[in-house]
Protein chains: 2
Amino acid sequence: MLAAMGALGLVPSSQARTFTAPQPGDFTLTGRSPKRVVILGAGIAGLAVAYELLKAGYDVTILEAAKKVGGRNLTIRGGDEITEIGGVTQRAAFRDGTYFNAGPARIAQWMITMDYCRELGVPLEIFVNSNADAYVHTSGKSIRLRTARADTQGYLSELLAKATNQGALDADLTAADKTDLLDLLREFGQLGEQLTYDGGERRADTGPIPSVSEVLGYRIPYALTWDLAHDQAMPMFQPVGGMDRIVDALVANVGRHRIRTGTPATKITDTGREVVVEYQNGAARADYCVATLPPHVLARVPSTLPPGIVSRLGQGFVLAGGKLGLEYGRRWWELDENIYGGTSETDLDIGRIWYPSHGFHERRGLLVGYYTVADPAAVYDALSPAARLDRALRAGEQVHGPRYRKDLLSAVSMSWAKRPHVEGMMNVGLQGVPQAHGRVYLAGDWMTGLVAWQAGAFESARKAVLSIHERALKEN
Amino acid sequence: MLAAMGALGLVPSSQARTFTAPQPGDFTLTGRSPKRVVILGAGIAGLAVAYELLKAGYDVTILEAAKKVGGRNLTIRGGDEITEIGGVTQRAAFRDGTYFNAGPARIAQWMITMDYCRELGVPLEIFVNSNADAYVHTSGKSIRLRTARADTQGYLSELLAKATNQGALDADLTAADKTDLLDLLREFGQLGEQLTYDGGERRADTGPIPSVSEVLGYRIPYALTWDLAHDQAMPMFQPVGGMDRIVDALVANVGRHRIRTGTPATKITDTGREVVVEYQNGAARADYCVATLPPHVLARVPSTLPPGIVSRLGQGFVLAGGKLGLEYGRRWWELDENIYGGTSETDLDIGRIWYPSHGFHERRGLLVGYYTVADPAAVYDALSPAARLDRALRAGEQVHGPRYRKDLLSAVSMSWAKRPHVEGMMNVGLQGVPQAHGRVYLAGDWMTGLVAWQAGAFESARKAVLSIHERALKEN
């Protein structure tokens, strides 16, 4: 995902986590009253504006396309089902206690997520995003991503204390840059008396040490890095029990009798002084609507937007992407392996292999088994979800042996192209739309730094929030 | 503790995991019968040594000097009293739910006493040991590991990339090696265009980013490596509710009823036929004997060991350690900081703060306030409980500002060194003792490539098993 939005030019940004949510007592002292809000989707960025302008007292309705809430947060339980654009149905046959965060599964303790989850009081627990255990698997080869570290840095600072003490830097640094600099290499790369690198206890590995060309030649950037990333680094967080729990507090704060779900928009109609949104046997008059629709889905939605703004929310990059969770009788990465959660990148496509955060130890476990976006994910879409899962399944042999199908009891396929009222993963580059046009506001992880970051859908739902609440200040 | 063991040559090795415990089958099929073992020590080794031979069917009894059992895993509850030598007492005022984990507090994924907490039905979750968001503090400034990571990343990277075009390595590497260096370094490094570090998203700091002689000038190798060590890399676990746990489900298996606490070993005597151990008011007979006491301890008990073993035992050198828990009733680091678990590395004599891996978001939370090893330990040991806490406060204030003083709650300090009967907190350089002398066997952490973790005693204990029951099924 972070190679995808890197090459799209987008840096995960930091979050402002102070945030006034607006208070009934607003509007009793300014001798107004709440006004109607109309939300249209009922996923993080619609339940988070539901949510907040709750707390100061509107009246407030939400209209989800889909029969179920979440947009892309999506847990999946035994006997959930899952119809795909085009009808393919799969029945989850997961065990009791097994569940799979099909849409977003991690939280970077400086999202604003984390607020959230405190203030509705989810439990967190860590997520292991990155595990010196696990593997890079490049070229065929399954290596322990602590030996190919370490076997990195090692040669990254031999070559650079043998180019220092050649003198080669020595335009660029002092003397007492040189000297800081060897002792830093000394550690970094675990290096000899001599500044070579003969490996170290980091590797972890008593096999042949390989030689630079070799180490080298893995041609592994993105996996040795991956996990510096601002949103990738250690430690991350998972709700307990399931990413739904956040959407679970949401809607229980909200009340499940303010959503309407089965509810696509047919038309938005801002006639001036109200909103209309029209569906299918009946209709939402509000005083102001927030569509937190995908960009692309809301471009198709008849409305009052002007041209302008509707042409540019098609035209952004829709992302496909997907998951494949599998469910095993034995957790055979921690009993074999010694893997206890964590990520294995590969340079096939199915991407990565996760291994779950939770339940250690425990007899059942589900990997995903691949996590795909862009072009991975458009191969496997387009396969049915057995073809999906044989193709994973051989992928994964590639890593893990013969093993990774045995104990394999259940596995569950997401496209995210696929899925009704969603059909994308992630929208990129429509950072510039306007955030609201006349009644109409705009919401949704896209228009932040944090695009597909449930602390984007919560940060766009603030912004969105703040404007209405300062508009409806003035306006009666 | 790394630094330490660095120092004196001691590499963490990795653990095979796989044992068979002796089993009543071994004796019936022999038409021999278990034998009586006497144990001294409750701590990790001695406890394992009599839940292993238990499985057999062996006569087993721990004869444990302190009142408590455990050793030096030991966690405290509010009301735990710790009473130095010398004296001095520590009542903890801990309120419900906090817990210290005063001695081991982490667990790696490759270690065998993963092995024994699934066995032994002990819940783990994640002990967070390094987040790149907590600081590394040296020479009067906070800087978050992430950022003086990227910094120190970036110009490696620059300055290696550098020298690479200059010609300076042609020497060294080919065309293609250059051609994948560089490629890996500009990720590396998260270079621009021109391969020069002009900072990043992974930094996550929106300040000035410091010039290389700055970066250089931090002189922080060890802040900025030791989570790659083998023992140390994440991620890493921690029983739910407390390290001792582990202490509790072993006695549970073993049986209260076969250890007699407040115990001392006064005399060790091999017959040749027999063990006989005092202690004050009674003696334990058996056929065999394993102590398990810190090797510097029991070179003081008389006993029949050839002195040659037992001056060698007197030889090792001693590490004093220390820990103090912080109680706090506000999770200001969570709140204030986004700082959720994992290590502040600090060039002050506290050496580091840790910050609690559970209860995220709870009310209270206890952190680390330090954790010595060495001389800081015992400049700390040499002080009072109070003046420990003064010392620790007015150094992490130097971390965290005056919020460190506030919503302190309560505290207990730590010194391994005054803690009777184990006085130390790692006997080092005795690895080529002998595992045995008659039918004495001697087990600990310190007789493995694992000083001072659970698993070297594990480890022990099943050597010191198999020895005993390889020679049990011989004699008779």
Given for the second form:
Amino acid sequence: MLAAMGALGLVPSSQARTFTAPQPGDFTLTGRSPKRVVILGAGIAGLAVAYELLKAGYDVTILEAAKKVGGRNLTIRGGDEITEIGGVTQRAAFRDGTYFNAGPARIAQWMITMDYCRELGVPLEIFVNSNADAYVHTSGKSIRLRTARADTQGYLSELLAKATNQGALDADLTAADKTDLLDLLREFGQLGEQLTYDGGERRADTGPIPSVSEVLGYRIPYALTWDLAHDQAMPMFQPVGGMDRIVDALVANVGRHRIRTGTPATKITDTGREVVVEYQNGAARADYCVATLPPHVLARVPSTLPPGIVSRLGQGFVLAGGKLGLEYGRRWWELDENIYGGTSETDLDIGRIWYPSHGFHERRGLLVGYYTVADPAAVYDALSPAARLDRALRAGEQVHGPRYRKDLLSAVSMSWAKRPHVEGMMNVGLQGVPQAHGRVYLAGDWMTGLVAWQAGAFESARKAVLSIHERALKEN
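For comparison with the form predicted together with a further copy of the same chain, provide the form predicted alone.
FYI, this one's just the chain on its own, none of its partners or other molecules.
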């Protein structure tokens, strides 16, 4: 059948001997091998393994349990159906052009994901991760981020200046140090001539300045500092048109004919000479196997993996996570509140509200009504989609007022704990699990220091590929 389809031009009739990426990256295998590799999972890790091995001549097959490729790299568009464990199904009613990144949504500039986007020719645009005009919502109040930061830095600077002038730091600072510190605090906190905080243009708020007690009572340190982290600092990026553009590019290079969807593995047997992966009504035989399934899911698949490894795979922490996409017919956050991208951090169970970083000044737009992890996510996971929406809208009204319910066109919620074949947003506490076990190799973000980032999946894929290739060349 394959030969006939090849003759008709429906599939390649032979393995390509050369490969040229649109913009070659910095990762290249030296030498070629015709070895067969079966990959479990068509998420980012699995697709990256296939992509790199194919360039070196390997015969690759991917078995994907779900009907859709991409794993947690999931972009939802109008007409897509999301069926949860238990059978609850949502159908996205988004209008043309609207999409919802239900999984990863941003890429840091230093991540290996950027290299693959360059190599694969995936166009990027800026993702506005932090916006001074967004809100911090705490203790029942919505405060512009720039105002909260100005007031916090101002009062901290004033207090430290007072302590310095009162001699509290004399044991730690020289006279010159004290002068330099006061100069720094004057600028850092925008202090007046008397080294007191009286507000300033950084607040961009003409309302009364709260007292130091009120500001300290906000209890918002995370909201003021999270975007300073190495993996959250601007600039950040996103693929134009949706995060799944990365998946599409990988699939185009791997070839859909090498991917079997709706094919969950039922048994993995390493005979010592080959690996046999069984699935319903069939089996795949290969020289090596790369398993990229979530570790707790892999632990339930009967296999010849060492019992100690299987036990460890099932003992990591699986964190729940969820997102809610809200499509509005009017971009009120831009028109009424001058918010263009970024997030509003809250002390509510919705966690945060994300505003879109594309389509500015268009008529419609989609914002993320909640992005929850761990316990808050479990609260929403326990609800029906309709109840999740209502709860999130009530919380959003506390941040934005009654307009939060107006002009709402459609909504879709994603519960990663209830996503078949995934069953969780991220796995933590498993770094250090050995990658190779006979002819079976493991790959996934959970094996790296970049858990829940696509960069971790790419990084682990490269490590598995290097290990396999080194072994294959010796066995050729």
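If you superpose the two forms and keep the largest set of C-alpha atoms that fall within 1.5 Å, you have the rigid core. Positions refer to the first chain, counted from 1. In this text, all values refer to a predicted model and were calculated from it rather than measured experimentally.
With a cut-off of 2 Å and the rigid core superposed, G429 has a Cα displacement that falls short of the cut-off between the two forms. Once you line up the core between the two forms, the Cα of R32 ends up 2 Å or more from where it was.
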